[in-house]
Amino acid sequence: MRPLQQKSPWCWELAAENEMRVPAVIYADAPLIDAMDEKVLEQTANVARLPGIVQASYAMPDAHWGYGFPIGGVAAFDAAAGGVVSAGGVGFDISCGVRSLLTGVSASDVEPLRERLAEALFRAVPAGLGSTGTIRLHGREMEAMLAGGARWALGQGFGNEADLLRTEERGCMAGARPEYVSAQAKKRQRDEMGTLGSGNHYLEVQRITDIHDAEAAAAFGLRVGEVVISIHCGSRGLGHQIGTEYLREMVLAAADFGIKLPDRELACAPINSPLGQRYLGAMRAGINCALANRQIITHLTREAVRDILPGASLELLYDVSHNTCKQERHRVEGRERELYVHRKGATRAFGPGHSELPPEYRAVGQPVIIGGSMGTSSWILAGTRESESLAFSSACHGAGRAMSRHAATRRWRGAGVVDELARRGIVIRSPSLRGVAEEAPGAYKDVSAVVEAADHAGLARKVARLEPMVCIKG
């Protein structure tokens, strides 16, 4: 391949070539360009030889090697143009996303209760592999859940209905056809609702340190000094299955619709096609399964503090998935088109005066959560207007990974990792020293370098930052 171009000190682009039919569009900073997995810029390109794609094939800042697209990709898709659903464009883990709670009480009243607050969270929500909760489905109960999402929740008298309208789909993606996802993904799930899993999901409590868009962080009801707590999970098992059981699906059937894979990663069905609309089915409620999980482990955290900081709001401020596949309307060179847009670690990021944006947020835009990991900051930005014709209304989703889980775990222990948080003020717990190890602060980029990228190409704005002060791992 050629090389990239610079368009911008924030863009760089490679031209459609051999069997690319779009450019595809990376959103970094040189530094970061440097950095990045040269996997980064073949996946894309990869992506770019997908029937129906639209406008380009883009990876935001955080971009790293994934299955099939890179993780931080983002593609669009035009059903009547032929345009296909890939299983390894939405991922493993469906829905996977962060929620973010206010609580209106100081970093300086929580200081001293962090211990006891650690403690009761880590008792509260069920983490690591394989983590198991109190809450049995069976039959329709699974099937009710699958189809309502944090709805269904609310139902069985987890939150309340303020959540869902600060909820991504107001907490039901619709179109869900649990009758799509198969026995042994909701055998895997039977156990697992309320739970954060393993890998890089995590509870954490946080304090906001910096303000950058006072307007914005008004409306968002965020004040430094102030804590915040941030729940980041998906669709555990369930999504797991779901996305195993297509891929293989679609790879065996890309032949019979004529499709040419450039990676047995990127199989995929035309969104059209009985397979592609199963597929569909099964992913949207496996968005509902992620949905419902964090409404669930949001009503745990919510009894677990207010025994400890009674006087805390725990109002929802938002909640935003980042490995999904939405049916959406986009402007594309002067007209509307419907069209089916894959971000796989990627977020949403809608910006000011979206008809979708709960009426507070409307004026500002979509809150947009970027995740650090246990040590790093985390950040809330917000959508813009502009994000709209760059890459679909979407922005990054987090720091993005550095080194692999297996190099992290032979350069760091567990144990010290533990260590030097805590010297610096931050505890944590996690069933498993070893995931402590994976998701050391220094096996990721850097978030702030990520975010500045993010706000300078104009996909989404900088709201606040935000330091940890407790974190659950999974």
Second form
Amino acid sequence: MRPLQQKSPWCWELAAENEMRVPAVIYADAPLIDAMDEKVLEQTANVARLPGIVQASYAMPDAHWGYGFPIGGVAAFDAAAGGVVSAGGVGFDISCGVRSLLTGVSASDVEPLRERLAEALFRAVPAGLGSTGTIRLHGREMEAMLAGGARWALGQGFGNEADLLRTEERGCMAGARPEYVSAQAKKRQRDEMGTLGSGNHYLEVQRITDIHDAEAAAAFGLRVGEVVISIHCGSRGLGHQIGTEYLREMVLAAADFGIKLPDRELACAPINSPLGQRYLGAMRAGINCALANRQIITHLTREAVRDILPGASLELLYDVSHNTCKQERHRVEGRERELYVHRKGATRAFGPGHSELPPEYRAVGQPVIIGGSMGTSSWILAGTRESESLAFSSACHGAGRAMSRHAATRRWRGAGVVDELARRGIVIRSPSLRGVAEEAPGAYKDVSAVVEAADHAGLARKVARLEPMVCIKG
Amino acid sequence: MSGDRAWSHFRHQADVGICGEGATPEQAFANAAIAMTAVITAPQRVRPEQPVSLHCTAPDLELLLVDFLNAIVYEMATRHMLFSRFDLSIRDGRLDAIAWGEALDPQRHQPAVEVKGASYTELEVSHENGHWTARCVVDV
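For comparison with the form predicted alone, kindly provide the form predicted in complex with the partner chain.
In what comes next, the whole complex appears, and the chain from above leads the way.
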């Protein structure tokens, strides 16, 4: 593979070669490029070979080696040009995402309550492998949840209308087809609603340390010294099973569609094929499952915190999803086109004026919530107008791992990580110390470098920096 | 392969590669499944007390490996169990297995992470000089 061409300090390109239909573009600064696994470029270039891809195959500044697509990959496809939808391009954890709740409470008031908060949240929100919620879904209720998403959750008493206005798709992904979700996937989800999961999923109490954009921060309700609570999780077992089943079906069907897969994990089907349509219907149901799950956890969080922080507003700032394929209209070379935008470990980042945004955010752009690791910062960014031409209005989603789980457990012990973070004032609760070691802050890239690159590249602009005070780690 | 174990993990940046080896494809598959359990907990902590039957068919051995691992993932998720022993046979693209395990006990097993699914990344089933290797990356 030829070397990358540097187009600007924050943009690198591999021109289309051989079977690539479009260039591969990576947004990052030189140190991030140097630290990136070589598989990122290979995978970004492989995505560029898929039928119907439009403009370029993109990788965000936090990109790392994924399955088929890099994590941090963005690609848009035109159905009318033979474009495809890829189960691998969405991934196993459909609509894994983050939401943040404003509290309006100052960090100094929360400081002495960290242990109580940690205990209450750890008790209230089931976390870790095998944890189950109190909700049992079967039959019609399961179908209703898959069709209704966070709106369904509201009907069950979990939240309020204002929450929906600040959730992508107003909390309910249109076009969901629960009948295309298998009985196995539904069975896997029957007792997992309202659970955090494991791995990099978390619930964090965070302090706002810096404001970089006063206008956007004011619109978002962010003030230095106040506390927000962020929730990172996805569609749990249901999404995993949908991913598993459709990935297999697309691997087997690719040859029938005349699609040559550079990597089996890029398994895909034409959007305008029965398989493509079935996957889209099931995947959208998976998105609704994730939105409902985060809505239920929001309710559990509010219940747990109410007595400890009676003055907290716990108003939803916004809810973003990372692993999705969404039908969106974008301008490409001066013409508006309807595209299927895959974001695999990337955040949608609509700029100011976008009609999808709630009125109170329309002047400043969409909140883009970037998760860090237990010991480092998280960020709130805002979508920019130029992000549409740069990467179909997309930005990074997190720090991205710098080290494998195996390497992390060789370097750190869970109890040591908990103690070290406690010395820094960060209270950790987790069902698994090994899990804590695998998720040690040092195993991740410097999230601030990722955010700087996204800001300089114009994908999104910095609004506020957050630091963890309490972390419930799944 | 670390030490003389018949299973091992290999590096993947965000997730974990699993590898099983053996004199037959059945042994390699069984050891790959133990490697997958080791992503979650130490396999020796899981008592092989309760049997669960698994059946898969696939057009080739590599797809069969992914199907087998995903069948285990599904049983772990829906039965809330972990498995540490696998007896299996493979014939004409069909795999029949008994997975032996026990109910998940978070205190005793200290599960580190949930396996979401087995992927086609770095997927390989190969044999050389009568020695079989079965490997892929699992998403956690």
